[in-house]
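One chain comes next, on its own, written as structure tokens: the form predicted on its own.
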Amino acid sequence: MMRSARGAWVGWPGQPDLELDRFEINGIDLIPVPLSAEEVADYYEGFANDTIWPLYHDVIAPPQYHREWWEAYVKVNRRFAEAAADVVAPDGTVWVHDYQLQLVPQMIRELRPDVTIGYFHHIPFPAHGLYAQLPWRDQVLKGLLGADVIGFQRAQDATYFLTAVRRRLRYEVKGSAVAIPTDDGRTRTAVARAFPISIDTAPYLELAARPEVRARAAEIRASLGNPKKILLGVDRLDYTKGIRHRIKAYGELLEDGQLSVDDVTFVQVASPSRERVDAYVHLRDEIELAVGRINGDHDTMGHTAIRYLHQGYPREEMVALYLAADVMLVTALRDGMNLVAKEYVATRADNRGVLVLSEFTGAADELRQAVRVNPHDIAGLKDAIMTAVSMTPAEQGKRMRSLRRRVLENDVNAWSSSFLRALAEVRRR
């Protein structure tokens, strides 16, 4: 999409104190925005990931509110806004992404009132009772309302945002439109609605058809002792993902005798994430302790209850894992979308496999033929796992065909096109 639009990508290079000049790669113009080590600590690890992330994920972990973090957030958002304002063409379009940059839309509008501005929010937006905790709640709402189109993963998230706007700022809201007073006594309109994101399905279809990837899937099964069923979880190591809940449910199924390690193995990939944030350090300790206990109680010489992998893998290996897995467990406590669920579905050209999906993911709105579950209900989660393990091939095929139709028709290209069309409609008005 960026190449076709002759766009420029404004972003952080990924290392603190790294100064880079503008450069081009693969037909995309890249505009680096530097961050100091202190800014990474205060703006990114602090305000973005220890204030906004837990608050917007239903306070699963307690948010931390520090004024110096907020000041760093404002400072860094202004730097991004200035970089975008400098590079965008006259009457051009700027598309701002995600919770780290919620103030950028209004800052760009102040610098470049000629441009059309979009913002897409990749994580949930909280109900007003939670959002109201944020000391800088009004500033963030005004920052987002600098955009002409504000996109969310779920209709519920857009509704929560519009409710906050109406209650906090007292702006007029009609449907998805917000009337925003301007300094000249007029009003302009911003639109807030759902644009559920998806994946680029083509690479997953191509990889899943490769003989060497399919052979690797068979190797994975053999390395696990060729169990009758493989359960798979793939997540960043994050407290929102419900990893502890699925481990507990699986452990109880072994304890109850409903599952046996001779027949069923659970593979959990938990890629490292935010390892300097305290909540994540504690989470890793808890999960590894739980895995060790279950394996100690139930492993045999030939079979392991849980194969726990705290590392990232290339896409080819992930597709092999998806092909090897009979059941995909997506049990997030709160998730903007969850693209792992869609990746698993995209790879299953054989129309086999079962997706167990938390109702608190954005994907649950679309993937209605999954086995839906409330991950807080451990008994219900156990029942869902047993339903998935015992599902007949005919039922698997019926469900998976429907799931694949949805994922393949509504891919990332359809998502980006729908958002850009909405921006183009604003421009025409």
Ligand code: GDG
Contents of the next structure:
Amino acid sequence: MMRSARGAWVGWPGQPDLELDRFEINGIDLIPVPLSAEEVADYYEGFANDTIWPLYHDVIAPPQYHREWWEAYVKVNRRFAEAAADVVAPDGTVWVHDYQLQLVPQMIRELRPDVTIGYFHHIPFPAHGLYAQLPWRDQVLKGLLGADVIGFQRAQDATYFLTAVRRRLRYEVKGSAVAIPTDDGRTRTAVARAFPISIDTAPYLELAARPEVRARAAEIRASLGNPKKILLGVDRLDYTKGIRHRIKAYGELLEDGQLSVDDVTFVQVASPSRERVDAYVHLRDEIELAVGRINGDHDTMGHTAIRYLHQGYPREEMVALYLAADVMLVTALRDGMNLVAKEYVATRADNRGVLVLSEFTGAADELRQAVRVNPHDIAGLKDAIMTAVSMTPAEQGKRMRSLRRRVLENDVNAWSSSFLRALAEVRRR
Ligand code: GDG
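Alt. form predicted together with the named molecule, vs. the form predicted on its own above:
Once more the chain from above appears, this time first in line as the rest of the complex follows.
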């Protein structure tokens, strides 16, 4: 999309204290914005990942509020806004992404009143009772309202945002439109609504059809001892993903004798994430203790209960895992969308396999034919796992066909086109 729009990509190069000149790659202009090691600690690991992330995910972990983190957030947001304002064409369009940059829309508007500004929020927006905790709640709302279109994953997120706007700022809200008073005594309109994100389906379809990827899936099954059923979880190692709840439910099923390691193996890929944030260090310890206990209690010489992989893999391997899995477990306690659910569905061209999906994911709004779960309800989660493990091929096929139709029709191209269409409509007004 960036290439066809001949756009420039403004972003952090991913290493502290790395100053790079702008450069071009694959026909895209890249504009690096540097961060010092201290800014990575205060702005990124601090305010973005230890204040906003837990607050916006229903305070599953306690958010930390520190004034110096906020100051770093303002400073870095300004740096991004200036970089974007510098490169955007006259009357051009800027599309700002995600919770690390919530002040950028307003900052760009001040620098470049000629441009059209979109913002997309990849994570949930919290209910007002939680949002109100944020010491800088009004500043963040005003930052976001600098955009002409503010996109969320779910209708619920947009509703929570609009409620916060009405209650905190007392701006008039009609449907999805907010009337924002301007300095010259007039009003400007911003639109806030849902644009559920999706995946680029083409590479998943292509990889899933490749003979060597299919052979790798068979090899994975064989290396696990050809169990009757393979359960799979794929997540960044994050407390929002409900990995502990999933492991607990599975461990109890082994304990109760409803499942046996002779028939079933659970593969959990937990890719390393935010390893310098305390909450993530504790989570890793908890999960590894639970996995060690369950494996210690249930493994045999030939079969393992949980094959736990704290590693990242190339996409080919992920697709082979999706193809090898009879049941995909997505049990997030809160998740903006959850792309893993959509990737699993996209790869299942044989219309086999069962998706167990938490109702607290954005994906649950669309993927109605999944086995729905409330991951906090361990008994319900156990029932859902048993339903999935014992589902007939005919029932799997019926559900998977409907899930696939949905994902293949609403892919990431449909998502970006609909967002950009909404922005173009604002511009015409
Ligand atoms: C945020 C929101 C929203 C994971 N491990 C490996 C790997 N992955 C890939 C998955 C998937 C992606 O990372 C994770 O996306 P999710 O959507 O599941 O979750 P977040 O990272 O939390 O993303 C989320 C998303 O933004 C988009 O708006 O859906 O709610 O939290 O694509 O496949 N990929 C490879 N190796 C790994 O080990 N190659």
